[in-house]
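Take a look at this one chain, the form predicted on its own, written out in structure tokens.
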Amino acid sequence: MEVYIAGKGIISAIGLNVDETLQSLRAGKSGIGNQTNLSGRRDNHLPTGEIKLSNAELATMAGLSAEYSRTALLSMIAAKEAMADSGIHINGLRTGFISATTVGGMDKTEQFMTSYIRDGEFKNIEQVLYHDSGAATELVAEPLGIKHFVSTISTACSSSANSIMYAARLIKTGVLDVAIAGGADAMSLFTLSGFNALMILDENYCTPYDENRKGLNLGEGAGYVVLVSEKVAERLLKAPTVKLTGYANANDAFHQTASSPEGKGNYLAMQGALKMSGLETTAIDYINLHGTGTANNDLSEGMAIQRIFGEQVPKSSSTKAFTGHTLGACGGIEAIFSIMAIEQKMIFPNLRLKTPMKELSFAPVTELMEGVEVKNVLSNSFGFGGNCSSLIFSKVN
């Protein structure tokens, strides 16, 4: 049984939705830029992908409390968007929103905690509620109407990835007839010291790929696809052009955050989720990269393409250069653009590339690509833990 995309959402630093994402990208606009949000702090002089609106403003476009998190907030514009796209109507449809997230709900703890510490009293505790993963699922589930099944997923930077790849599972089983998958992630204080206590981060916008890497930059956002089965998709009036070809997880069981120098679960999920597929290397005709712009990420996940495709590397870019790393919402975010390079007939660049690395044989994208044929799309996210992931969305005939 085929799976097949009908519909995307999407929100993030370089646009409120699909089209202002899209605007973003060909225009080569980056959303990284300094901190709003989360002023007032001592690493607020770290670049990040902000989303530049406010939880009030963005309970607004979700149709959603301000009181929920914002991750919440996020999940539900993002995931509205991508079933308004659809056009789908989930009335007798058994249908699934599986989700993912690493943040959850943390901003709200965060602000619990904050007045906890000033006033000795447990005031306004019921922020806590939505602390856990599960907990923004969930709030934006029950909006959508969406009862027959509901899960979170949290497996670092490869979750939104894991989530398309269960919800295609889902329906290949036939548990599920139509599933919105991905995730979402938004900026906390939490994450951006625990990120600079791992000296990750670049003082700079990051520069993914290049020799003089100095990390990543953290970015927020949400990112979902519909997905439906076969008998689903030919039922619509707007009749699919992408379909999921291909998807494997693997873990190389190396460290707790860094991936093996030889990029042993990179190269595992990459080939696994050809092999599913059932397409050569020489097939595909772009690498969406996981490129977070670590000197470890880019060097481990470079020598695991080069292993596998060899002198015959396709078209490759890291669009984190764009967002920042949404972490566990890049998975969903990277699918989308990984979809629009299929539909748009575009490769996007690698933004602030100079030199490129001088172990590897290939070198990204740095000029946007416009009118080529995108026919096969391989899109990477790779988590802490080893946790490793590789999904192939392809042009439909």
The other form holds:
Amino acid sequence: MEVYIAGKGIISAIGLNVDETLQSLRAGKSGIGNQTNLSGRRDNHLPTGEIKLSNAELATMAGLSAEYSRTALLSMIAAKEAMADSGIHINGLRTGFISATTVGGMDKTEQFMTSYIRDGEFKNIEQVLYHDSGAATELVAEPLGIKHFVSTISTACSSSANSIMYAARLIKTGVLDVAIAGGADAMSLFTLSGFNALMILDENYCTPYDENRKGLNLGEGAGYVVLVSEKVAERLLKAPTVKLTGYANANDAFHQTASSPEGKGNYLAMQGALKMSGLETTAIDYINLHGTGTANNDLSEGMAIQRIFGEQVPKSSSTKAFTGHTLGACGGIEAIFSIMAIEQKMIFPNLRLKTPMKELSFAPVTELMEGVEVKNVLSNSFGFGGNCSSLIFSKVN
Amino acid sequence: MELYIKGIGCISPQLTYDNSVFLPEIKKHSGNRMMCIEPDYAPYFEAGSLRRMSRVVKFSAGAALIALKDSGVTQLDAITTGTGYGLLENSEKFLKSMAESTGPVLSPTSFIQSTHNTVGATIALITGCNAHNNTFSHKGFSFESALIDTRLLAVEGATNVLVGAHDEISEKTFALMEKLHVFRNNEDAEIKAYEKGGNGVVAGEGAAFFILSATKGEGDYGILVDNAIFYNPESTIEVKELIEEFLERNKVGLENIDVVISGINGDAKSDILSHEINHLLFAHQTIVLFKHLCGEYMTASSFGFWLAAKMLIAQQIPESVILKNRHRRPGYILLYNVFQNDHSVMLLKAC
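Having seen the form predicted on its own, the form predicted together with its partner chain:
What follows is the entire complex, opening with the chain shown before.
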């Protein structure tokens, strides 16, 4: 049983939809910059991959209330684009919405809590109503017309890779015909302060896989794919060109926030995905790296890649230099980049990489490559708690 | 695919952590919340790591380790968990330091342990389990999704899966929900009061974990036949039809159901549909309630699942949970839970 990609939708610092995103990727235009939407804490000076629209502007785009969390607004915009792109009418099809997030409604909660903790006053308490992760999913599911099957995954930075995987498994086992899967995360002071406390934020624009990398920049956004069964794929007006051929979820079981030096979980996730796809390592044309830009992640991921691919590491890049690290959304956003690489015959550059890491025998691509045959893409998402997941997207022959 | 319940571990507002007893006496909680009765964790964790764990991590990882020990299983093929709100206490702690601290950088400890997957990750660390590890966080479908994940894993070839759920009552979030009039006092904790219902619910918390296995063995508690989720049904009739379809797909007639575990939570308004379903479908079944024991929370259905497992192996229904029709013995049990727009069913049977 194959699972096909019938539609995609994306919003991030480099574009409000698929077309804008492609233009930015092609032009090498990064979305990292000074942030303007958040206020109230000193971590504000740190550069981020922020979407330069207010909640009110996003709410208009989404067709939802501006009172909802920014996560819900971003989720709605990308999920709506993905559904429209697929051209699917869900009537009569068992359709699920599988989302993912790490912050949920924290952007609203933190505004309330800061004044509540300081003054003990319950001012604007309605801001906490949509705090939990599932709230954003349900706010989006209803206008999408989804009945019965909704869920949300929260496994830190691998969340939306896992939601895509879960959706594919539900289709393969016949539980669903169609699934909109991916994830969304909004910028929040909570995550910005947290990552700053961990001292893994770069005060300048991040440089993933560079010998002198200093850490990550946070980003925000949402990315969703519409996954369909073979049966549904056959009936589509627009025949799918990409399918999901491999995936695996593994746990590093090493430390709550750090990866094992040899990247055991990373290795198991990539290896598992390759095994399911039945592909030789040489068949992978491009790896969309997790590549956060922290010393720890890039080394563990790089070591695990070397262990799997040996001397023949495929072309690779981290697109987080474009978008920042979008946490629970990155698996969804980078799934879209992986699919675009296949569709557009392109490999996107790892921006700002000057000095390749000395521990590694390979270095990511630094210039845009166009007109290259990309048949199989491996996309990595690794998170806190040792949660490691890999997806493989393949061109439909 | 049917799954065998091999081990259980439950830490809740009742004395449930000791698997050798079955609700020996009911702990009455006064006020508007019920908090966990916790065991001595010394046998389960190293002293150093125990000190670093927040309360929910202790009672959740504790419940998971109780289940693991109970099952005798040594090799897990996956760990999958559900949590509605995640790690509230640690999130609040970090928010507090954000609001109050004036230093250049905050302490990251509470932030590190604030992600929803902290409990699943902690269990993976303790058991050295590199396998599939998932955390679902979706209101009244958090535990339900983890169960669906488990059933998919079994179809895909997994033998033993640790599945569970957890939610905690935390000081600040509780104060906010109290202000939003979500809760009411538990002055009358009798089951009959839950039938009548009042205005609001009694807050609860807890963790329940299970070892579900594809292989049958001696001493299994019971069998999970199937489970399903129904988001946002429009009417009682739609729910009735969905439950009938669910039973039909499992080839179980309504008359075969002996016990219905109902998620009635004592809030008259939100219980209307559950009462109607009991009236329409289950007039002859033994109706069992559980939220008068554990309170209401997003993953309370995992306590209901624990109750089902205990009833199946004991072949007995404690007096304290029966709402009506006490004559049936538990062969087939249907759990029907409602949390806001999230309706779910689980079908279990005796071995």
